[in-house]
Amino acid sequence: MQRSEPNIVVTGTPGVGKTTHCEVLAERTGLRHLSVNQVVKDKGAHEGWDDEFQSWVVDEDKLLDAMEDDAQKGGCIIDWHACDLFPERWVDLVVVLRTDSTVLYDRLKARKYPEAKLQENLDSEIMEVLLQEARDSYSEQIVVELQSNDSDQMESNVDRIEAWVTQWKKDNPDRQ
């Protein structure tokens, strides 16, 4: 089944911005925002509660499944912090966000992060283990690096990605 829309994982450490980024451009696109923290609590993709973390133990195998329809169909724009599980046939485009890391520090201790999680997330964007994530998992020409430090970052970001979905549908004329 082809897509007539492209999928797009836009992913990054918690506190990049990955979801004020996909709120804005299927508000933008008409594409639709695939919050995968909100799948997984509404189709139960999960094997619990870690308290340390004050999050869910994803099942990855039960979140794909309940994705995969949403994902062959296209037009999504999936939101998580990882992205080396989807299937390289669902993805389009990877756009990995990255912020300074004292920008970071302090979103995420406004979200009153547990100080491990803060610290391992932190960590995480200081070794680029993201965006090295992407890099190994999909094709170089889909992979793309951002910078989401501050609000007119982040409207580039928007304005990049929207001329990117418009030529693609250029690009696919047949699928539409």
Given for the second form:
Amino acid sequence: MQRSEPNIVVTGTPGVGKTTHCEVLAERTGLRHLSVNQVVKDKGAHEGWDDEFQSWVVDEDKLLDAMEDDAQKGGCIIDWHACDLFPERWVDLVVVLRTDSTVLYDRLKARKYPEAKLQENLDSEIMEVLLQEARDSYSEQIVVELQSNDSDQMESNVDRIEAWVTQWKKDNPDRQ
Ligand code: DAT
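Please could you give me the other form, the form predicted together with 2'-deoxyadenosine-5'-diphosphate (DAT), since above is the form predicted on its own?
Now the complete complex, all chains and molecules, led by this one.
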């Protein structure tokens, strides 16, 4: 089945602004914000709760099964702090949000992350782990890196992605 609207993955270290971007984008484009965290919880796509890292241990097979119908339909903005698990055939654009470490530190501190989790995420952002994961998993033409330090950058990111969605629809008229 050909999708009539694109699927976009918005990824990056926790705290870079995925949820905030996805919510605004969903409002502006009419695409659906698919919070993977929510799917994991709602569909029980996990093997339990990791107390040290305060996060679910995701069952990837269950998660992908739970997302398959939505992904095939298209029009999903997939929001997750990983991206290599999503099949290439699902994905039209991968947005990797980036935040300077001092700004990210303040955001994660405000979230009251435990020290180990905070440090791990800061290291991951500094080492560009998610950017590398995206580049290793998808064709370079569909991966974009965008800065998310302040609201001006967020506004310009959303404008860019919205323009990309409009262009995608023009380029795929037979699917509309
Ligand atoms: P994520 O979903 O990546 O974990 P979030 O959208 O929940 O991140 O954002 C974390 C916090 O940082 C939240 O209080 C909103 C703020 N924030 C994120 N991106 C921002 C930006 N570009 N400008 C200003 N604040 C931002």
